[in-house]
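Shown next as structure tokens: one chain only, the form predicted on its own.
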Amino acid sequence: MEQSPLALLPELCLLGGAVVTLLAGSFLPRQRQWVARLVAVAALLVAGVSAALAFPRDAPLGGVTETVFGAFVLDTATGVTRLVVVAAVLLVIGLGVDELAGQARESETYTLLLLGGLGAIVLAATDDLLTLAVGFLLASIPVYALVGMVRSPGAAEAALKTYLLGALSGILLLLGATVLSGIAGGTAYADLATGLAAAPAAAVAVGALAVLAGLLFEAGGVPLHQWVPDATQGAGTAAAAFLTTVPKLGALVAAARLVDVLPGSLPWPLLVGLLAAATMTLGNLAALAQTDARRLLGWSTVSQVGYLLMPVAVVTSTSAATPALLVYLAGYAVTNLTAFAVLAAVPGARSLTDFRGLARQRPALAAALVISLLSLVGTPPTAVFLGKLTVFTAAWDGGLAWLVVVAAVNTVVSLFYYLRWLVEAFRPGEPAATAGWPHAAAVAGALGVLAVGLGAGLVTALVGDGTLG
């Protein structure tokens, strides 16, 4: 593989942008913190352009042609993750303008968003256990701070819970990485692929499950999901939108890369499939009882991780798994952020009943809510419908037909709590006052949801086909 440090230009832009944003915010008065916002947006735009220019057009998904320092893979999965992360952080900043403008920690928030996005990309691109640990810390620490930015008892409790679970997950991940590298004789995934083949199955299972536990915390999957609903409810809206979207992008691609190199001495498709079934089922059943819109979306995002684990389970069985994962991640990101943009646009609304009258008084915002929630269900022609279609197909091709049945039943269950929210939006009432920037972000996000769904051919052509490198 070739070595090309300049290929890390998107990551360098995010890192440099975070440093400049922090420094700019330190010297600017509070009423001029918008300059820090502009710096952050400029860094994201440059990172997005450089990621698009560096996108591997000629190589299929499995045709890896470049790596950096033998630990950072530049394949289609990395290219897609870069673009989706940059777009997601831009949308988070857009929906959070009214909430963050003029706050004492406005520039620090933008810095944390950039660093968290950088951590997600590192997670997705790594093929080395040591770099995976670095990516985990880089993606996790900004989340702890973002959750605790709001000075409220709920935010403090959520930040403490997130930190404690994150610390436990980090220890498990490092423990697993130590076990795997010890028995494989190296930390690179290439060493794992060869060194673990003849290793004792029990030792491989302990090490791999410990590393996967760390990634499940990052993604918000069972059994390390407990922080997600509390953090979503207690954090600010922009922070909640970020933590339920961006870390997942990196963690699930990282999980797919790890499962792809594990030996077949243990039934990894069955184990990951069981985790997927438990995650989507628990998330959907818990969401049924929620009356707080933020907490409902928190449990919704847990259930979505279950669907996203389906292609991870069959990543070694079918070449359709990785493209399906990337398509679903892109569709989920724009859909979930659109739903949070609607929340940000009605900052005074907390319970589902607070959205009564939205369809009559704010039809564009109500349309964005309808599109985002129907997309989360998986209704055509939306982004998550395309994602569910591809992951269901991949799981079926990979021999997990039972998991497809479980996912289909869960999709029907999810319809009830999403429709309950929509019914409230269409009932007569007087909704709370709306904010301008989040309103525009919600409409833009809704158009993105439809664009991904209607542009299925273009999206699937972008992710290509094949296996991870």
Second form
Amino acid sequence: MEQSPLALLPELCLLGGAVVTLLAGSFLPRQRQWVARLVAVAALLVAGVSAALAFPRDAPLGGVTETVFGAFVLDTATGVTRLVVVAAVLLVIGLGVDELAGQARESETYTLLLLGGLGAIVLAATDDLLTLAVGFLLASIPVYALVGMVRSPGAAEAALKTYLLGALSGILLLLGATVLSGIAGGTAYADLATGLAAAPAAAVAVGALAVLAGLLFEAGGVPLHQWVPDATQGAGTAAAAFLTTVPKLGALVAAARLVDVLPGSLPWPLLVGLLAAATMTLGNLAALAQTDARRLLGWSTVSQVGYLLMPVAVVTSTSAATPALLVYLAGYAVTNLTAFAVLAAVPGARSLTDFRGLARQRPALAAALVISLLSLVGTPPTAVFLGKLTVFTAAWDGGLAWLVVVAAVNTVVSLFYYLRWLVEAFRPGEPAATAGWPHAAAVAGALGVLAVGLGAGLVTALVGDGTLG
Amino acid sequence: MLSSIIFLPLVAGALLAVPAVPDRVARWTWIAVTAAEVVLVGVLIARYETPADGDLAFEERARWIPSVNSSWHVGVDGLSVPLLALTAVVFSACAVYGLREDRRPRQHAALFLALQSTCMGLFAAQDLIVFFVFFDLSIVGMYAAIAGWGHGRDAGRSALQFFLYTFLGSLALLLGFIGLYLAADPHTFDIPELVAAAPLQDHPVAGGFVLAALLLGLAVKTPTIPFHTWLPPAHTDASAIGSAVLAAVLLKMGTYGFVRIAMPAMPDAWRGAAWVVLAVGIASVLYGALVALAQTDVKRMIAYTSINHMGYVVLAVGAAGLLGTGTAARELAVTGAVTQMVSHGLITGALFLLAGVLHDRTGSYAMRDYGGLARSAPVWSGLFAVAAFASLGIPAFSGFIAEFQVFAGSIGTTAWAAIALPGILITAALFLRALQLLVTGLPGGRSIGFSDVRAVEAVPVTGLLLLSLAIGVLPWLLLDLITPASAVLVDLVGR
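Having seen the form predicted on its own, please provide the structure of the form predicted together with the partner chain.
Every chain and every other molecule in the complex is listed next, the one we just looked at coming first.
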């Protein structure tokens, strides 16, 4: 047990960075808000470097992992989440520069991005129900504000919807935490593991499902997904990119940690597997009909949560589950952000037909779109292919072969809408006005997607055989 | 050696993707690279010595994803060398034919070079994930080729149908691969290790499911009945060289998967499924021939004869799973199957290129629109007649060698295989009918003013047909490569 607060240096960097960004932004004239951006980026870079240095290289597999204050686990999962969150927020800032520069609330946006990222890390790293509740609030409140940052009727409606669902699921999560800690006699997961074994199954079910509901809201999984497409469509592009990526990183790792300690009195793999199947199927079917690119990505991200829930379902039954989850999370994050970077690079384009002429006018951007969408489908040699390969393997190994078949069929369904978008991009059409920074972010993201896919050996070595601490 | 053969076209294609390259340079670079590939594969064959049982020649291995025991593992044996050679030859023929392409020639050359890399990589892959990567990328490349350079109003739609069908197949294949991986102890994606271990040998139920997934995936790609419906529209709407590559090389990926992965790694399950495979093969042969007979569109007709010809391969690999009679017959069947893959590639590639000439001149594939082409286009008619006779299995061409071995081997194993014999007769009838409609008589309809083939069209077709003739006259050149490998394969299936 280490109590050194320095072990939390990445988190402290994000927190400090958020405060300094906010303060700096308050005193800066509107034309010089870029200083606040620099502060935020610097904070992220320092957080990233310290997270890389603190990466648990020799973490004893499945053995005792370091914790800080008894509630913050420093294992491979935390290490990977930290790195991915930091990289994701950096990409969000990169793709959002042109959109946010000179806006009234530019520095506030950066502050919210940093705080939301911090919340996601806390969610992923904690093994205590109370800290989980704190992480939930820290991860979700910035999202409400980010969605409402654009002053449009759509954004206002989306923010309200997100807030209401978030408040409801927050209450559910607190209720579940209360029930679980009440019957287990403690809030730490270690207490849950021992205390729940002999507890009545019904009470465990109510408590655990309520906590899971909160995490499903954060991740955007069925049945608490309704806010995702609205918020993705209504919010600004940078905010949409953030809310479809970063909160999931924290929520899914948190869900895996929770499912890992639940007693076997209920068939948790089956229950989570059913949730996964419902999430991917609903997300895909709803995405089929979309003509707005943002809304399409909103539904696509719901379906991706379904695949991400597959390793969560089998986390107790196979050691391959956690590495698979981490690989998929990293691959999904870089892929999804690349797709959003393409959106940000063509600010005027809303519907799929607005992308006509992209291949002719902006071949690099079109290539980034092709790579990101094919990656979302799961075509090799891209990042999500590696994710799907590991996740399918883990789910099958964990005894959910039927879920793997459902996921494969779903993948074929998803082809319809991703290809529809690609076909539009390759049709002749009017030249689209593009923005500079997001263009660079999209190309960088596309290279990242290929790097994760081709550098599969490195990525899987990083996540190792890590089990949850 | 092998890695450079695989990646040379990809690297060249990536360089061509740079917008500053002039079209003329792109066209000739494409030809130069495919010619270099032919030379490289020629050197490979010259230096190839049949490896010891179960070993590989020109093996290369590098770390890739060690945590799941997947590596960059390539190597060749008698089953893959003929297909590598076929790929190199067909793509260089297409490069020459592609000199006439005036729609975005630079991107066109880059795309086909990339596609060539995926085909080379697939036939050399000795790791399931490497195999799958190339399998999927070939689908993406072919989709772009049909959607971007196909003709006809429905090219986009046909491309989408092609993609959806074959992608579904590839996912089934992936499920099968994961099943094999999980069954092996220790878990591995390495094909030689899986073949040596035959992991699902004593698990009939799990083995049945995994083999079903593999069969589904490969059957879609081959294609066999009832998964063939994507093929005719894809061929009709693809460009001439798109069709040629699709039929000559991409269809072989399915049947190659049978002999490389499904049969040796799951002998027990394969023997169990052999009657089903045999029946599907017979059905494909007869159905493909009958439907081809009913076509009025010459390109669709050739597409359906592909189903018929690939049916012979399926028939033979099915027969190879029937134990009980001597191994000699089963070895003959497997050898015939691999020979048929090569033969079909050469002949059908030539036929599709010739059909492309029709569309290029008049925009129509309807056989009734023509007539008397022998007068207005004697060289075209001569080449088409030779290709048609080669395709219907006349002696002296590769098709005869292949079909003779397929039937001798299969009927030697089970008399039921003889049901497929009428397929040859129907194929003969339909090609003769096509010749009669297109070539004979007085010039009429669109034949009037039809200009004969140019050199860039005649040279690749002639090259392909000469190779088919060479195999037909000197079959031992090819059979010496294949026979040892099919003996090993039959041994493995008999385990």
